[in-house]
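The data below hold one chain only, encoded as structure tokens and taken in the form predicted alone.
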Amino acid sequence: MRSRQLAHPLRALLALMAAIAVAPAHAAWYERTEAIMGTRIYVEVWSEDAGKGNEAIDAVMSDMRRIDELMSHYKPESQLSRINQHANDEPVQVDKELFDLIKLSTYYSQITEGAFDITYASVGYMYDYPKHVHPTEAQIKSALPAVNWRNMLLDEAHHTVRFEHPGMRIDLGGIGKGYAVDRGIDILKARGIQHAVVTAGGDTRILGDHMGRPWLVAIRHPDDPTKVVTRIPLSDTAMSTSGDYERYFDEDGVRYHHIIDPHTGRSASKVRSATILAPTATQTDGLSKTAFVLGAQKALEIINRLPDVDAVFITPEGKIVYSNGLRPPSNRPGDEAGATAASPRG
């Protein structure tokens, strides 16, 4: 009789445990930040299962580290470092992935009229921003002839890279982080993630939206990180922002920053900040330095010819300039080069 009385509570407990076991986990946003590739890597995903969400983030971070090992010019054992060490003497064979990205970089060199050029590193390596070191005029004059993307001999059949000018070096910092972000999004998609953000420094790509609403992305004031110039609602797109306030030092009234003009070997200064919007982060990363070299209006002529690409530039005078696709409604539809808004205010 007593065993029969205990049976009901036991069955109830077992039923409750079974229900908990099959119930879906609590859906939530899961996020993580790590320092990889010399920058801040941030991943945020929406998942119905904490384990799957965190495993997806693990996979993205692991791939970021893999790409860093392959493409970092800071790591002597990387394939990119091997190119810089030996390609002046002989063809250097590399993985197809690295070869394809180097080849892709030449496309951006073509469409930006040489404003983007990974061989800028032939001069760029002489800058050390934390230590406030920059090359002398004589050093720039000596190294500048090596800056020319056309002097890379790329053998697609054998995936080899050969430099055809002494002293050449390359650096994929202007496109590699965007590529890594796109790889991260591909990994998340393959795992069934439908809403996410992957960021590497100034390069971001958004997958889906913020659960029915766009993400509201801010562009900071060039001189004050606590102030916002403008906010842009974004879904399912990529965005890169470059500024002369990221890696820099000031000396005798001159700002030396990491965006080098391939034509002069000096820090480019025709805009203070450049934001590019496009379907992929590889695109936005590869285009975000163009205005620094060419100036806002010339860069907008290029941007406005590209499908699905838009831009926001802040000029040295503090004007905000928009590409055609982002033109505020108050601007005249006849404007061709791009819209101009008022100076950013705090």
The other form holds:
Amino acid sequence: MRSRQLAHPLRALLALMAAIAVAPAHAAWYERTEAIMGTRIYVEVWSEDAGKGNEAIDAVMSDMRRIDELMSHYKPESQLSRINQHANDEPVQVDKELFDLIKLSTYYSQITEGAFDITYASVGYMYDYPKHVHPTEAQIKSALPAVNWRNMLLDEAHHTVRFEHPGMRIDLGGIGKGYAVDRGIDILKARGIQHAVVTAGGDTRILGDHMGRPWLVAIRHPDDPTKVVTRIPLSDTAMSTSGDYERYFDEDGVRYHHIIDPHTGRSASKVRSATILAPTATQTDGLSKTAFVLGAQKALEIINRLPDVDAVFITPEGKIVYSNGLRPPSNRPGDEAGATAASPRG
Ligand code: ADP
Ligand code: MG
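Form predicted alone done, so how does the form predicted in complex with adenosine-5'-diphosphate (ADP) look?
Shown next: the complete complex, the earlier chain at its head.
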């Protein structure tokens, strides 16, 4: 009787210790989707517990909202809108963060021979895709001279932006999401997260891997969202895909879509889709418009010169074109065009 009385609490203690030993810390993937920056934001993290995982996701989402407040051209009170309202008359001072991203955008203008140009908005603002509105020939002709990134006067010392040509406007829609994705990854890393995915629209960055294996990221068929053209294994990499099927309308056999050729003021259609791979999403976003404007061959020359950058383009004829770093070994020698082409698989 006495021994039973002693044995009872001991058994309970042993059972408790065993339970603690086998109960896993609840390491799992935690994910969330929100609509911010006019697009779909997706964050997925691998975390030891639900509280930490969800707090990390909260922090990324609230930083996305902060960046949107700063840089949205839809919000009249954003600093970017203040530039558009006043920089034709006087230098406009902005936060260093916004100034630096505008400055960085001119680097992408330089290396893409002007294909990437945030002043495209001087004409671009006249397109409204959901409402099927596009500028007339005459409107394009009169607004086009305002499209030229070299006419932005950037004062590094005072963080001011001044437009040196009348009618100029800027829009960071072509680099802001990639930038926000990189800030999201920085926030997750600072919280000790080692495996994550952050996506904003067409811009994604992967931190670490997926249970010791790369993530398999799909590139969709330009005309059929249910068909995958190819899948690319990725870990610790960023990837942006731009497509003429994202924001568009068709009229009289012409596709009006949201990537604008700064030289013509019209939708740039030399490829149907462009995917860029590089270490950061700011890089991939800054480069994913190039092939639409310059064409696959010219864009490949640029991409192949950049270290750690690769590309997959789908041409208007439906060919898939890969940069040197992604080309299957058998196709490398003697391919004078510097590209490998294959028909898209359905
Ligand atoms: P997402 O918005 O899904 O990331 P993209 O990366 O393809 O899509 O960027 C398209 C956006 O880039 C357009 O909606 C517009 O805001 C902006 N843009 C369009 N043409 C240009 C251009 N020539 N240079 C810089 N930005 C551009
Ligand atoms: Mg993008």
